[in-house]
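Next up is one chain by itself, shown in structure tokens, the form predicted on its own.
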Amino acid sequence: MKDKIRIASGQGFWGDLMDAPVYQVTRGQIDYLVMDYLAEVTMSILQKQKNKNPEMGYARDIPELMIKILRSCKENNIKIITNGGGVNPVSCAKACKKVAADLGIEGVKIAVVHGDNILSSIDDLLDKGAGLSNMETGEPIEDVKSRFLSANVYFGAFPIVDALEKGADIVITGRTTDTGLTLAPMIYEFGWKADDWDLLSAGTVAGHILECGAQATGGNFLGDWESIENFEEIGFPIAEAYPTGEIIITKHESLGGLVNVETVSEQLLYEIGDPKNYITPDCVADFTTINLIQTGENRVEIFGIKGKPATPFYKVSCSYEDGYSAVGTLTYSWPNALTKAKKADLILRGRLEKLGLKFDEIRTEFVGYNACHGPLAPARDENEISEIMLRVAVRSQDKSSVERFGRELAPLVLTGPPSVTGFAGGRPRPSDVVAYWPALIEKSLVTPIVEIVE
């Protein structure tokens, strides 16, 4: 058993800083590079890509990234774990194998974890008793399953552990929990058991801190962000983990950013519901037991975490087509920019109503005034506002109504308030609106598949 391991975050989402993984493997010592690419909407995008091309359906920048980091990882014995396999981890693995072959790097063992994609087996699972009702509203799945774009089970850390035990240098998964990517190396290296709830919860908390990349090292920081140095080469977080469950969050010294109790605390609060019950497939972590202490420059220790047994369910993330939408903008200039924009909105809504168009929702934002904070935006002297962007969005099951909305927006340039410019948008796209359907499924009904890709 190792006395410690260093697990480095390389991506916080699909589209994150491309140089971050390169920095992590070249600017200091690490044992594992973990990269989180998936969000709920990402799965529907990847499924659409696979429907068009059976070889696609994964984060396509992974092979390009492997060209930059694979040699360093192999030479320094750095293992890579990523859920960027999306809905097609096998194709992603094959693309990475090709990169290794093209670079002349031998002996790279790649494992995939799949079985999470249940889109084609929904009816069979329903026959076996999987209700799959919406876990937030209770609605039955029969209302929407014919419109599903994607359906994926959130697996946890243990299938990745299985892959590591098979000798994998790279593990590419489908829909694995963000936290599981970081927890898995700890289970594998330290021999933690499936019922070591406190230890599993400690690793889960570490995974939660790493999952959003630089958001734990000064990115998007609400505190004294102006004092943070070298955003240009911001260091992503590293979890220095110990067999006893203590974790040190740090970063490479040569990179920018900041690790302190405040930056780590902000990330700990990110996307948290009930802090006493942070539910994952591996355990239920109690975030109210977390202790943080600054132990040095850019070093925060996490300890004392308690956990509870895992539930008998996996969460299922589904997406489905839910109509059409369109967004259009107009920009009004001083003087009285906000007054003009508000009047234009009233005129537009009046015209849409007279036409008898059907919308599930019409939403207006005045960018430069209340687009971020809505009704919480403080009142301001309109003479202080130089310009306002009027942004109107509509959503409807009726495509013709959405199309007509776009045709009604542009005429405001000559048939509404003065001093207007910057018209854009207004046209719908097929299957434009993607809605989210969360559900639960008994773990006994779904089995992760772990295999080595030759």
The other form holds:
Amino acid sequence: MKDKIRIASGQGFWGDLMDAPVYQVTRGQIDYLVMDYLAEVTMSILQKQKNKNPEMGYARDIPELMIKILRSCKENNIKIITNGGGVNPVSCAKACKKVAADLGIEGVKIAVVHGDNILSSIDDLLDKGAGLSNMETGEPIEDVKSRFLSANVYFGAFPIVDALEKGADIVITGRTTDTGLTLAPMIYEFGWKADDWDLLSAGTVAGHILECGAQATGGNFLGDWESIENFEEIGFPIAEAYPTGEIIITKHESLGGLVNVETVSEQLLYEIGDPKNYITPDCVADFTTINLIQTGENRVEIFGIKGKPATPFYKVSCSYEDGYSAVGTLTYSWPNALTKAKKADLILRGRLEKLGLKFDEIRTEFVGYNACHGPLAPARDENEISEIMLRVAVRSQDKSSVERFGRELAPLVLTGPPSVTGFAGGRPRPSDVVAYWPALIEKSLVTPIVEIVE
Amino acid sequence: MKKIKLIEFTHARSGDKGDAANVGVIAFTRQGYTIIDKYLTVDRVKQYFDGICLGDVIRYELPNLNALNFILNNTLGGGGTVSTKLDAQGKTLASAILGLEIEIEDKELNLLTLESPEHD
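Compare with the form predicted on its own: the form predicted together with the partner chain:
So here's everything in the complex, that chain up top.
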């Protein structure tokens, strides 16, 4: 057994810093590179791509990235784990195989984890007793299931462990929890058991710290952010894990950013609910038992974490079409920029009303004044405001209403208040609104599939 | 009694959980935590986010991290993928809460200012 492993975060979301994984692989020693590509909305986008082309439906950045890192990973024995397989991990794996072949790199073993995509088997699962009602609102699934764009079960770390045991150098999964990507190598390397709740929770906490990339190493840091050095080459977090469950959060020394108790604490608080019950498919971690201590420059040790048994459920994430929306902006300048923008909004709303259009929502925000903090924005002297961007967004089940809204914004340039600009982008076009349906399903009803792609 | 804003002794991070936002507030020091624990009540936070948070507020304590975690229900205009808000995911609510002002006793203020600004 290894006495420690270094697991590096390479992406916090699909669209994150493209060279971060390259830096992780080339600027210091690591054993694993883990990359999270999936957000709630991502699965529906990927499913649409796959509907158009059955070879698509995964993060296409992955094969591109492999061109840059595969040789280094092979030479330095770095394993790669990512959930960027989306709704088509097999095609993603085949694309990566092709990259390896093109580069003349032999013996790259790629495993996929799937079985998470239940879109085509919802009715079957309902027959078998799955409830799948909305876990936030309690609404029954019947009204919406015909509109589902995607439906995926969140698997945990253990299918990835299975893939590693099969000898995989690269593991590409569908919808796996972000935390599972980081926890899996610890289970695999240290032989942790499925009921080692404290250890699994420690690895899960490490996964939570790594899952948003540089958000744990000084990115989006609301403490003394101006003291953060070298944002240009910010180092993504690395979890140095030990068999006993102690974990050190660090980064490559030559990269920028900062790892201290404050940067790590902020990430620990990110998007959590009840801290005593951080639920994953692998365990229930208690975030109130986390101890943090600075043990060196850019080194924070986390220890003492307690966990509880996993629940009998997987979380399911479904998405469905829920109408259309559009957003348009116009910018008004001094003097009286805010007054002008407010008047333009009234004129626009008056015209939309006369047209008899149907909207579920019309939202106006004044960027530069109250768009972020709403009623908390203090009253301002208009003389001190150089410009205000009027931002109007609409949402409707009726696409033609949304389309017409898009045609009503530009006319304000010549038919409303003065000193207006910023309409070069063209008419706002309707985009599909994708709503989200979270549910639970009994673990016994779904089985992960783990296979080596030849 | 002295007025003090959270930005003077805490930092924060926020994000989305469906239509709810979570706002975590972290005191730079242990003494700072005892102050937010005492003064940053559910009612105070609910009142502060009046007009933004349209649902109830839930508070969780993480004394181990000198932190409180607030869940602001019905806050994001329907949630990340549906919301028409510029800040559909509540990313800037963390900085918003740092403007919250509380009134503390003089001796509490003294304890705050006596401590090193560096984390212990």
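Numbering follows the first chain given and starts at 1. C-alpha atoms forming the largest set that superposes within 1.5 Å between two forms make up the rigid core. What you see is a predicted model; the values in this text were computed from it and never measured.
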{"query": "Per-residue C-alpha change between these two forms, Thr26, threshold 2 Å, rigid core fit", "finding": "no"}
{"query": "Rigid-core frame, C-alpha of Thr415, shift of 2 angstroms or more between these two forms", "finding": "yes"}
